[in-house]
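Just the one chain here, the form predicted on its own, laid out as structure tokens.
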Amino acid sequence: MPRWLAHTIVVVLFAALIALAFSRVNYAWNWAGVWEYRQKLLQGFGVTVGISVAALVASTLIGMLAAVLLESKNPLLEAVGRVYVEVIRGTPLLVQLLIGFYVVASAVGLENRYVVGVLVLALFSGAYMAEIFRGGLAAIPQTQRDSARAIGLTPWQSFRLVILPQAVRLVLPAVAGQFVSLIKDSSLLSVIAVSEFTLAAQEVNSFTYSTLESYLPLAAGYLLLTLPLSAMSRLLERRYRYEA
């Protein structure tokens, strides 16, 4: 059977079966109510598309950043990685976010919130980057560096032409994961007040009183998100296939 029959057959069960379950629920829909504030949810999705790929950037370098620092030879940069690395994902991204503006953002004068949640995002996201990206260049065998310096290749062309490209193609499925996690971790925004998707939904369903109406369309909006960069991953992943 086709990848491409068996997905489709997939997803119309699974439809199928949300739509049976929402046939059996007696609720008296209101889509018309909620389609008044369509501009409201539209600029919310917006505001989320954009704060999404400003953190996906800033995490990517942070990460990169971090996993150097996890790495370093010296002690004191080592240990600046780690406790960065450790605290972050030790602790709530909300609390993260409620100190980060509440806090560091006003002890520095900072008051735009839509930067101060984008850092914050980024921030969270690169400790888990960090170590994505140190497991892939650890997972490159050393004999992999003993044979590019073998062959004359100095340390960077090492690095760009054969740990690179295999690390890449190890750390892709991860590095997608956290991307997909990321874009759903700014729903949490809406605690400093950030006009995005989720604040959006929320705020309708408050003119609305119509909680399914005002959320289903936040469901799809977050799956028009992430499910490319699922879909990117995999070619990509098809793509350095033959680096290994």
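The term rigid core refers to the most C-alpha atoms you can superpose between the two forms while keeping them within 1.5 Å. Numbering follows the first chain given and starts at 1. Please read these numbers as outputs of a predicted model, since none were measured by experiment. First, how it differs from the form predicted together with the partner chain.
The Cα shift for Pro75 between these two forms, taken after rigid core superposition, is smaller than 2 angstroms. For Phe159, a C-alpha deviation of 2 angstroms or more is recorded between these two forms after rigid-core alignment.
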Contents of the next structure:
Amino acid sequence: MPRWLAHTIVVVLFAALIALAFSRVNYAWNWAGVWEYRQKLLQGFGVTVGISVAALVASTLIGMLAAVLLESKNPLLEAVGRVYVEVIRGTPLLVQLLIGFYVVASAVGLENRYVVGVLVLALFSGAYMAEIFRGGLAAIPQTQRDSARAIGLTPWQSFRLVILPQAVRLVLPAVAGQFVSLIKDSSLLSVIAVSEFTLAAQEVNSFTYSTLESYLPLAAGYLLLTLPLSAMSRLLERRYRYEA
Amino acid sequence: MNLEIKGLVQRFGTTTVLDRLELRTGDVRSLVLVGPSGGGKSTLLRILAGLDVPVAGSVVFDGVALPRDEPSLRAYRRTVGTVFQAYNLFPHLTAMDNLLLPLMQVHGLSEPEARARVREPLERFGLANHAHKRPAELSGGQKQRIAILRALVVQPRRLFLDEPTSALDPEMTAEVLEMIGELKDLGTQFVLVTHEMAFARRVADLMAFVGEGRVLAHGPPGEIIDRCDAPRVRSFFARVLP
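Switch over from the form predicted on its own to the form predicted together with the partner chain, please.
What follows is the entire complex, opening with the chain shown before.
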């Protein structure tokens, strides 16, 4: 059976199951009510895309910096990296957002909730990125570094020409997976009243009292962003599988 | 090459791997290091190749002492070539790009110059048809021959070969040894660590038996393999020779 056929069958079966569940609860659909607020949902979707792209770029940079800290020979710098990664990964994003916005941002006089939201999200995702990058660098065998030294490369040339190109190929699938998580995690920014996609859906729900009609488009919207990323991740994984 | 080693000590943690090792080769073109695993052969070779710095002692090649600081060692490494047991090639680059990398990035050749430099050696060693392949598409023997070529095309003063066939099956071993034999005939100077005794006997101008962190015997290969009195050396060859 070809893969596309298998995928289609599974999707259809899954949809049928969901449809069956909906038919059993005799839900009274009210799509017209939600349709009136389509502009709000679209705006929210746009804000989510914007926040995600900004946090994606920032978290990649933060992740690289933190990976350098984690690998540092200076115990103090290494400790900074380790504490950052463990605290962030060990606490809920919800708490980080609330403390980040109502305590830290207020203390330093940062009032733009969009900026704070992107920063907290980037710091959160950056901790996971750091471990991905560190793992990628650590996975390059010592013999590659030896070979690079043996042909007379400087440490920087060795990193740029030998280590980094291999590490990037290794981590790309995991990074794409982390991007998917980040996009979904951005929905939590609604708790600090950033009017992104999820908050828009919540508001539409409170105006129309049509819960499912408000939230089903939300699910579809996130899938629209995350499915291409997952597909790209698998593609990259296949393309760069050059070494047994 | 004329190699003079005095009082060479190397330690890893509390383990002493080289224990005041001494060796004077006189003027030879090829030096082959043999001996038991863990005896210090590879550790010695890494020091000679400028990859590791010994705890104590001196190494003098042709009257010039090996430096101890990293920038000078890097400059030294650019004048020699080193091939390890395996995984020498960079897997993200084709065989050709592996050959061009040191020529262009370290030795400052332009790409046309570098390509011209590698063309003839690729042909001579029957590797021209494999130049466009990634290492994963090459056999173990082809990988090692490309690695030797990469070390060779920068026109080094000498090669250091650390068990270049230990990870290969007998057929591939033969093709790599044949290449090293040809290099010897072409006048390439090298220091080779190997367990291939028949081959060592053929290519060694001088053989040094390294065990327990010292050179336990050195001389023409026939003398070391067939007529050495040292008990440690005799028992080694009694076990490894058919």
